[in-house]
Amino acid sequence: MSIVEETRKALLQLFPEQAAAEAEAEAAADAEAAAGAEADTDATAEDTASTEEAGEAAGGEETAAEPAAPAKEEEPAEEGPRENGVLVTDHAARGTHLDVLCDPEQVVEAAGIMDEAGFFLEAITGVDWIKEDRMEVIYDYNQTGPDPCRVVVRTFIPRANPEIPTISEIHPGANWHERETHDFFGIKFQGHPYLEPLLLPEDADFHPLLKDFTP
């Protein structure tokens, strides 16, 4: 198994229902394979005996068999809000082999799911979707073993609210990425040991990163 697989595996352990569909389709699918593949083995049959039939009343005689028509493309669907779960990307097209979209308290426990699987944390950001009234908060993960993973995790939190849980007690790299994160976004990391300005003067009042900032 690859350490994409791996990875989607482990981190199914967030979103129970999608696991459940997961299995399910795969018993159908094994149950589906079984049947066509009993199927077959008697439309064989039948078909050898029907074309030695069709042979002897023809003579001999071959007729040749009429072109299939060509499938019939189907739209593609809308694609609507996306739910929670795991996602498999295209690494080439977006830099990340899994996409992960939890709720904000489940992002200390996607913190430890990563740190048991060999992986270290590379970036901590936010985004200001000043429009929804919301704020995107970004985990960008990756591992350093003979095959290429690299994972986001990402999450909303209320605007007007920006809170949400610490990973530093998991990943301590976590501490100053917080913290830079606090300095340009005003999300606020409960439990962090030192929430203070990073970057920013130590009696900043300002996030210069919303979208609402004027200096």
The other form holds:
Amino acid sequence: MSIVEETRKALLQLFPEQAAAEAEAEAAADAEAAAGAEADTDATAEDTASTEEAGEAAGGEETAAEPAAPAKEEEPAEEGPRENGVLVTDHAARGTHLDVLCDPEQVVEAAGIMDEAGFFLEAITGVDWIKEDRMEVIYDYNQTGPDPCRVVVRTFIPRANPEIPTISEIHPGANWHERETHDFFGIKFQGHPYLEPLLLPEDADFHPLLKDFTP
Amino acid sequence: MTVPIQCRPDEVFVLNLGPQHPATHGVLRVKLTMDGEYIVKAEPVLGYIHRMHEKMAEAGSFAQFMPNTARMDYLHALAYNHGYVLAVERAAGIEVPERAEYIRVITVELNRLSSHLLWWAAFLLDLGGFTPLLYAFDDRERILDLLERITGSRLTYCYFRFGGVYNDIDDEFIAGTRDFIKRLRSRLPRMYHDLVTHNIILIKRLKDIGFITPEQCRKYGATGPVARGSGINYDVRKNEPYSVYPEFDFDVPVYTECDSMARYMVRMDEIEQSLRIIEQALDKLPDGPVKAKKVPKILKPAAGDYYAAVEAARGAFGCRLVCDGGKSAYRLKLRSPTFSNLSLFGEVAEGMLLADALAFMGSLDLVIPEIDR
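What's the form predicted together with its partner chain like, now that we've got the form predicted on its own?
First the chain shown before, then all remaining chains and molecules of the complex.
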């Protein structure tokens, strides 16, 4: 199992519904394959081979992509608001391998899963979606193994009351990243040991990356 | 190894290192709580050269932000050029001609050499050795001359373009680069290693000082020579290849000693590896255009977010680009390697002698404008 698939499995702990749906789909696919094998062995074999080839051509991140296939197909059709869950993304097009959307309360659990899987935190950042009246908080994870696997964990919080729990106890490196994000966006990281301005002056009471910031 | 001394609270005092101090190589302030010569607590205070590059990216067009990328890590500016164009090319789906990719690699590696040479010079200056600076600047000057002819600037390069590079390299540049490779190779063993690396004073200052465990590297997100000096075999050029790096045969130097000497050795070995890469790239340099055709003047990438990472001289530099379909970036996050590398300073410097902490800080290879952005 590739590291991307392993990490995806680990992250599915956050989303019991998606995990259950996938397990069901897998079971159904197995049953179908078993039924199909009785009827026509050759056709099924060909079918599996072609899926594998397609997976490799897409960037080689998935070799045996049987359980990941449903998530992949959903991606282009994603028009409305995206639901919480783990997506497999095309590294060549996006620069990441896995994309996780979760509730703000789940970021600490996600950080714990990533820590256990041996990942390190690359960066934390915010995005001010002023038209939708919400802010996005993005956590970039990476690992140093031989195969690349970049994971992005994102969550949305209300713009009026931007609060999110800190992950600095799990990843000490998050301490500065959270202070920086607080500087720029005014996002309050609850439980942070020292949420003082890091890059801005010590008496700064403004947040320059907010879209409605005027100097 | 240094052993922290049990201190009485009435005996500690606060010492401000910086914001203007020669050993910090820029405007970094470290608030040190000292017990005599020993550090009880070290707290880096940042932001003295903060310019809010990320807001500037939201204000102008994608091309207008190019010059800013050279003004973060001014010692390895081309790697930051590269990281940014990779992110935008990924977002806009621009293909780069092969010759341009080779030129990018050659110039980035030359720039990496000049960055490592300057680090070497400044680091030894911190430790009290003046002469090596003159040797390193002599060699570095030749790189700057080479790059100046091609890029038009000596330090803050703005050479890469979306879909290629600004102009082609010529025979004079190629001949000059080959000469330089020969010259540096001949000088490395005697002037760099015999004189400095094997010097007993240097070894005594660096060996077993500034111990960073691999776990600390991971917890703080340290990358680059800092992580490779702690036995972590991670180099974006190998682990997550971009551009034409897979075509070249080069090694990633890794040392497991975890001390300042290991980080020193990683960089010294990287100089040799960069020379190898440049040599191979010059040998294989294909013909063709250096700029992609039909790159629109005004880019409007599709909405979405994109990530691109490169290996800069100080570690993994990443750009997270969030687009909303407009003419400028909706949000550009610049992940600078030294920001993470410095964040472990406080933990590691605890209990160190002040003089050792300065040697340790030098071995982190800090570039302050890149931390503060």
